[in-house]
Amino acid sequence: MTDIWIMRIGHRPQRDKRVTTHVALSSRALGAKGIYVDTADNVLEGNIKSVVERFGGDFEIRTGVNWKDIIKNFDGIVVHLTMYGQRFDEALEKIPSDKNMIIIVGAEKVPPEVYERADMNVSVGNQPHSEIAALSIFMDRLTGGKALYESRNGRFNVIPNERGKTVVEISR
């Protein structure tokens, strides 16, 4: 797979701000290069850009995007998750690993026009979910988990253990 992009379609700042922040934050630690939020949001900027700092990666956030504009000028395969598509399981079988990807992901009611333009409308189950759960299920599935623990030279590292916290602040 190449890279995978998440498109955030209906963000409302006051309302969905931790929902999205964990779409964000669930993106990059199961290995997307980034995320569009339709939005402005400043503050969801600057606390994904805070992590990335922290923990390292090259993972980008940008908000405030047309999405009209990015899916339409998007070079790949543009997958939409919705309960009402096909099942994932089916749908990852037929997604080519040569082309970079762009996951929609909707906050409130998403457009018809997401439907007909999405290559592919997918469904993680087909029944009433958080998108937050149907977006790392998809991506955990499509890599194989790979990004899960793989370093990305961080100021700190989380060191997994059985019992308690253990984070490491990596000397530069």
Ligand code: SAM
Second form
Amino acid sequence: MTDIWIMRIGHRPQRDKRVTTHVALSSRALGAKGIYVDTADNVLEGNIKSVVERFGGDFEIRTGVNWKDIIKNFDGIVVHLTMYGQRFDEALEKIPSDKNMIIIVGAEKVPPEVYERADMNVSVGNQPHSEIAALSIFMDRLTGGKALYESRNGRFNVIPNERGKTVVEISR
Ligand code: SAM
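Compare with the form predicted alone: the form predicted in complex with the ligand:
Everything in the complex follows now, all chains and molecules, and the chain you saw is the first one.
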């Protein structure tokens, strides 16, 4: 699988802390390499790094980045998720499978420049809903959900259990 990165635009640390955290966690669970967040947020960075430290994988988070620079220097396809975009089932047919991808999701209204700079503006339905839902559905269809049960070699491993919780702690 090629690398998938997320670019979160318009993050407001107080107002969006839970939603941006869930954007990061969902994209990690679905196999993204990492997330860029435009506004600096040390608390968010610390929370995500703590999850990676406990549950494994090499997911990266960088906050306080300039989204235009990231996109300009990105070697791959830039997909902007927006309710106004083309249908995602049609978009997926046009995306080459050998290219890295950066997926932009907004918090508040994104600047018009995002629509112009993206290679594709893609909708997950043409109704307004959630960036967490749109991103998760899109990534699941893109990857076939392959990463969901992959081992991350973490300190804690969760064993699927029909009833209750089974967590194995690996001592290193
Ligand atoms: N009101 C904002 C606007 O006009 O752009 C949208 C805010 S929405 C809660 C936040 C983000 O969720 C959007 O920037 C977009 O990335 C994503 N989103 C919401 N609905 C979507 C949809 N139907 N398809 C794709 N992405 C969607």
